[in-house]
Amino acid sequence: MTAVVTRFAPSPTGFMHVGGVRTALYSWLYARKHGGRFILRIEDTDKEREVAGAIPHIIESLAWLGIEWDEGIDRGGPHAPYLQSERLDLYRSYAHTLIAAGHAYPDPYTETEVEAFRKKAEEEKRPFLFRDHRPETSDTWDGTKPLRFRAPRIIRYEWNDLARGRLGAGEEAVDDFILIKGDGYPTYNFAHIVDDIEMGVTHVMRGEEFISSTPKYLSLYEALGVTPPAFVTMPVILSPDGKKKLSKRDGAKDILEYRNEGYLPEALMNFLALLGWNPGTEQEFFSKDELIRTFDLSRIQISGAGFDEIKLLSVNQHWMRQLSLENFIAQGGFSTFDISKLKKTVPLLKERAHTFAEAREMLSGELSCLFSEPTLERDRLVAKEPIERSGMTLSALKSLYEAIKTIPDGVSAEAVKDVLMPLANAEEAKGKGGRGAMLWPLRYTLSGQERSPDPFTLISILGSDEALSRIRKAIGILEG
């Protein structure tokens, strides 16, 4: 049975987008799950699209989500180099193969004839086939000139889809199409062929944008007298809406914004292999061991796969609770907060926080007053107080403070709520105002704000210590 090899070949035109690492990603699943070989090319022949610093970014990107090739670009292989820009020798030996087979012509025409040609085609009403224009005899084709590929006058092409089954287009999807480029580049209908088949390529994950074209890379593997390699083609990514392809309107990031937003690879992985592919169980969490293990290209799914940033949320949450604590701290960026604090801090950010950014967002703002002695304001601590119980809020910190005084350092907050809980219910029982008009005030004195976790838990982070000092202060402003 022949050895599995897939591969991953971006062009450096802008950012990684999801739908290409989905690519990546499916590539590389199959091929680790085969034993076989993954490869990253870099597909560069279109110089005035290319961005610069797009290939270290694709690296980068890849490299972060844990996606690891075998050969390729930055790596090299026994196929180097693995930039297209630098085989240009081999695609034009290959031209030359197909020329004197009978395959390839030089284009004798002048862009301002093909355009006649085009605009007749139109006004015909009728489908414009350069084969329709194709010269009887042609010239030494000396480079300078764009090569076509003579197409072969078919009835119909079919072919075998891992994901969709059967496919089919007729003769009018093959025709005369470029080579080699006036400019002595391929296009990327040759040179990807090329450097499949040099590269034994044996299976070829693609958008589904690419089925219309498959009759040309059939005709073309025919004419070069080679089997062409299994092509699957996943379904397109589609907006949160479901109704059209998600684009950056639509809030399609670069894949490293999410790095810098604070999500996990391991949640990134898990949340684009589903997206589109199911694995026939109500498993929702994949690690990249289990990805490898499950993935199977008859579970790849055929309608479009709507992207869901709140489940992407959800998956990341779920990362990050099974990491560490030190790995927690670690991935977090964390570096300006309290170490000691933020070790009793990470339980709460794992059950709050979303992403790291959210988490950082919440050491900054509603949990500040875990690093940070809060400002306290009169009005606010007696806002629940009841008019005809003036002095509560005095009297129900006191006794707050005496029932503090006994909690050791390090308790849980359960252990604390145990605690308190009997004093807020005495409270209750005593009539209007009962348990919250006795645990708001500690609630504020002890975070400053309207939004906090709740008292029991600041008690059991702060430490009774700590407690115990912003509470006399908060005594000391009433009694003021």
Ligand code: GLU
The other form holds:
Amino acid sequence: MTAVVTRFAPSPTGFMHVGGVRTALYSWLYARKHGGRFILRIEDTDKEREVAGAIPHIIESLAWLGIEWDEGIDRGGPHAPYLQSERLDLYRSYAHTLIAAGHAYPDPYTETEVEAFRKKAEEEKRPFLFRDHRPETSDTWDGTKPLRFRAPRIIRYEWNDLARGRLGAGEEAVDDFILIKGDGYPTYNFAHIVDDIEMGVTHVMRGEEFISSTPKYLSLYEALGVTPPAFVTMPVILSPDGKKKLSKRDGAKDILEYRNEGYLPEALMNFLALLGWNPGTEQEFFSKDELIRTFDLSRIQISGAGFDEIKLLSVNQHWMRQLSLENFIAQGGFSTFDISKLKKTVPLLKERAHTFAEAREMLSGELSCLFSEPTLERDRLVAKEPIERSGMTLSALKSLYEAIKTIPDGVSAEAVKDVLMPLANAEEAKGKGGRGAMLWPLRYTLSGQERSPDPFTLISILGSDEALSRIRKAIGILEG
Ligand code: GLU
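Rather than the form predicted on its own that you just supplied, could I have the structure of the form predicted in complex with this ligand?
Full complex below, order starting with the chain above.
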């Protein structure tokens, strides 16, 4: 069996989005699984659609995700160059082979003439086929005219798609399409086939928009006398409600935006792998190595895959939780926060945050009290005090103060709770709501916020001394 060779061949026409990255991922996984090679080739033959900066962006996105290529742009290899615009001589030489064998001819018409043929066909309500206007004789091709493929008359094309099974299309599918344009650049249809042949590609994975053109590719392979590679069609990615194709509005964004928002590459890889492929088990979380081991083509689904952002958040949270304390801090972008306090806060962040951006927001929001002393308001301190038990907040804080003095530093939230809860329960015994009336001012005293972690967790992170100092301040306000 020949070794597996796959490739990712993006056109540099914009940023990398989830669809493109998923194609790269599946191609890469398949090559890795079979000990094959994965190539990164840039298809830049449509100079009008090219976007500046797109190539470095593609490279950066794949590198961030950990999808390494064995040969290709920025890396070199036996089939260099990997930029199609630098391979024009090669396409020309294939073109001459096709001309010599009678499979290609220069288009003798002007654009206006071709347009007139098209219009006439439309008026007569029949499909426009260039091959109906094929000239009897051809000039030699000097490279200034488009070069067209002489499409064979084949009744029906059928082929096997490794994800979709048997696919087919009728004769109208293949016309005399352009191989090389008047500007000297090859079309996608031609260039990618030349390159896939030259680079020994065995499996081509791409979106379903290419199915209708597959008969063209098959007839070109035939004309060149080469066996086509295996085709694998990716399922379309749908919006979260599953009703339409994923658009920018429903989250089809630049993959590097996920990095900026504090997603982990292992999470994106895990999530994208399952977006259109299923392992056949209930397993939800896959490391890179597990994916390489488990991935196969037969479980690529045919129907569209809904893009579920909530799922992505939970996958990201899972991978954030796997990080060691040091890695969590190193990757989180937390440089503005006090490191020793941060270390104590990491377990809380792992429990609550789904992304590093969310973690940073928490540190400046509901968890900011762990880094700086809050300002307290008297009205808020007594907000939960029952009318019939006036002065209760003050006495509650005083007894809590005495109890907290006995708590050593470095103990767990559970241990703090064991010391303080009996006091709160005793208050509850005196009157319904007493527990809350005691714990609310404690939590507010420590955090200065309506919402925060529970007071036991806060004390275990802040340490008793800091907690006592904050309680003294609250007592001062109530007595003042
Ligand atoms: N250059 C094509 C694109 O970006 C790639 C299609 C293919 O993989 O053959 O859409």
